[in-house]
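First comes one chain, alone, set out as structure tokens in the form predicted on its own.
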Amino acid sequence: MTSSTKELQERIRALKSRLSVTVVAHYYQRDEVFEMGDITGDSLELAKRTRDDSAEFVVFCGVGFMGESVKVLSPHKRVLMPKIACCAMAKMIDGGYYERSVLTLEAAGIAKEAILPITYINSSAEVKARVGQMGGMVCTSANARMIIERAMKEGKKILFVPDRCLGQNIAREMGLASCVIGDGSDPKAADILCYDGFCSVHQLFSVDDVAFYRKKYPGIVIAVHPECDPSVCEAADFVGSTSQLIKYIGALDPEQKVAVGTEYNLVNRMRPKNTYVLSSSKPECPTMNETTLEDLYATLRSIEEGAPINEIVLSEETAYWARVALERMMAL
């Protein structure tokens, strides 16, 4: 770490002992970044512990769609984000996209009645407003088998956007039958269907990154994270959310050799030894590391300046219809 990467995080520190503020930062920051978060975590556990926080501010290192989901959940909090950067994933779909989707599946023989849509946290608060409306809720990589099990229940066909990885795996775990919208199956044949969505990290990483390292170290333990493809996930040897494969890696032997499938700056700050990044070339999310000390420090001094930068503003039905189905989902 160099003296003025030092000097702004000093400077930041003492910004932050002047005001009414919280910083908050996702696990996939650079690690300066990181480092300056009074609550670190994974999204939705940060929205949730924020909601408890008594600070006027919460300015949010992380994506776009994360700061929503603070102000969704919170919205007497002034919620702003150094970069409001913007997920790939969740980019891909929005409310037009939605009902595009809905109305394929009702052209393909499927009532919007027998449809109980589900959406995947990486996404807006106009897409999980949508999905409220539609009498449907939220998930996380770690709860969405436990929320489709639940959905299931209903006798409904599940309409799961927008990541389709992470819908088929869930599929394949459960012995359900999935498909991905547009990809020429019927969808009648499908119980799981599947938004074609997906992380342009975890996409990176492919069954011969699998075999690469099987063959390089023999023994080792294959780790990866559910919005990889399914063939990734079927080779591996645990699947699991950012938090579960943080509690797993960390109950490993120290000498047991692990490769990891998921964003290069958490694995990188995940145990100092035997733990690799499952890919050829550095799987860093680009949108998660737009955040820079530099961006951090504008927004806490605009703040004290008396003209926040970047703050997140949803309209009330927006943010009702989204706090629904989040709510949703913590009520199960």
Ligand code: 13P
Contents of the next structure:
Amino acid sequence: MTSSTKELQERIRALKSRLSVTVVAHYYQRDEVFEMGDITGDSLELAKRTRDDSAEFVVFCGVGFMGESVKVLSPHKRVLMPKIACCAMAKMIDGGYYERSVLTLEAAGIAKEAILPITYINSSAEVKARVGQMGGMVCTSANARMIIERAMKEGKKILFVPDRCLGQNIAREMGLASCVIGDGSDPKAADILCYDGFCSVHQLFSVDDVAFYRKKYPGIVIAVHPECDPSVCEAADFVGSTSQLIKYIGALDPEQKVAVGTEYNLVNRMRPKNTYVLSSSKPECPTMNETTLEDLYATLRSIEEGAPINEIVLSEETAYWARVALERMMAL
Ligand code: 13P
Ligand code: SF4
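Same protein, different condition: the form predicted on its own was shown, now please give the form predicted together with this ligand.
Full assembly next; the chain just shown is listed first.
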């Protein structure tokens, strides 16, 4: 860490001590930004813990949908983002694309009433609101299986947006049939109908990477996030959300080698040794990496100067229905 980084961190700490503010940082943030977080965690933990926090301002270091989720669950709080960076997957679907998927399914002979939508938390408040209006709910990678299991009890087909990999991986785990909407297969034959979105970072991991590490280090364990392609998840020893990966890897014998298929910043600080990134490239999430210490400092300064920048603002209707969808998940 350079002396200018340390100096900026000191200035940020001093500003935090003078303001009614909580700095929130997702695990994928750059190390020097992550260290400034009063609350750190995965997307679900952050939304829950921020709701229970009493500061007037939340400065959220993460991607747009995460800041929006905090605003939806805590409408009285003022939520600012040092960079309103949009997750590539969340960007793949908006209200219009969502409606068109429902129309495609109707055209294939599946009535709207026979569909229960579930959106991965990696989606805009607008998409969450459409899902809430249709009786559906939100899930995260940590609880997707439980949410789908409960939802299936209604006897409907699940419309899963926007991550096809997470939808297909859970379907495989549960022994259910899945399809990707618009790929030519018959949606009537599937239980889980997946929208065709994906994470540009987790797509980087391949079955060849798994084979490479197994050959190089016999006995190595392969652990991946369920946003990876189903072929990679099938070839892995463990599949889990961010918090589940941290727990699983933390419990391994220190001498056990592990190759991890998830975001670089997280893997890098996960475990001091015997831990490899399951890729020959550096799988950093470009949008998570956009937030710098300078951005965080500028955001805190803007609060002190009485002119807060980059504030999350949602229409009342969007916030209401997105909250309905998020609270249905929380209630489960
Ligand atoms: P978590 O819900 O595990 O925090 O993941 C968010 C994400 O963007 C994963 O790529
Ligand atoms: Fe979105 Fe993928 Fe980045 Fe997660 S890692 S924030 S899903 S682009």
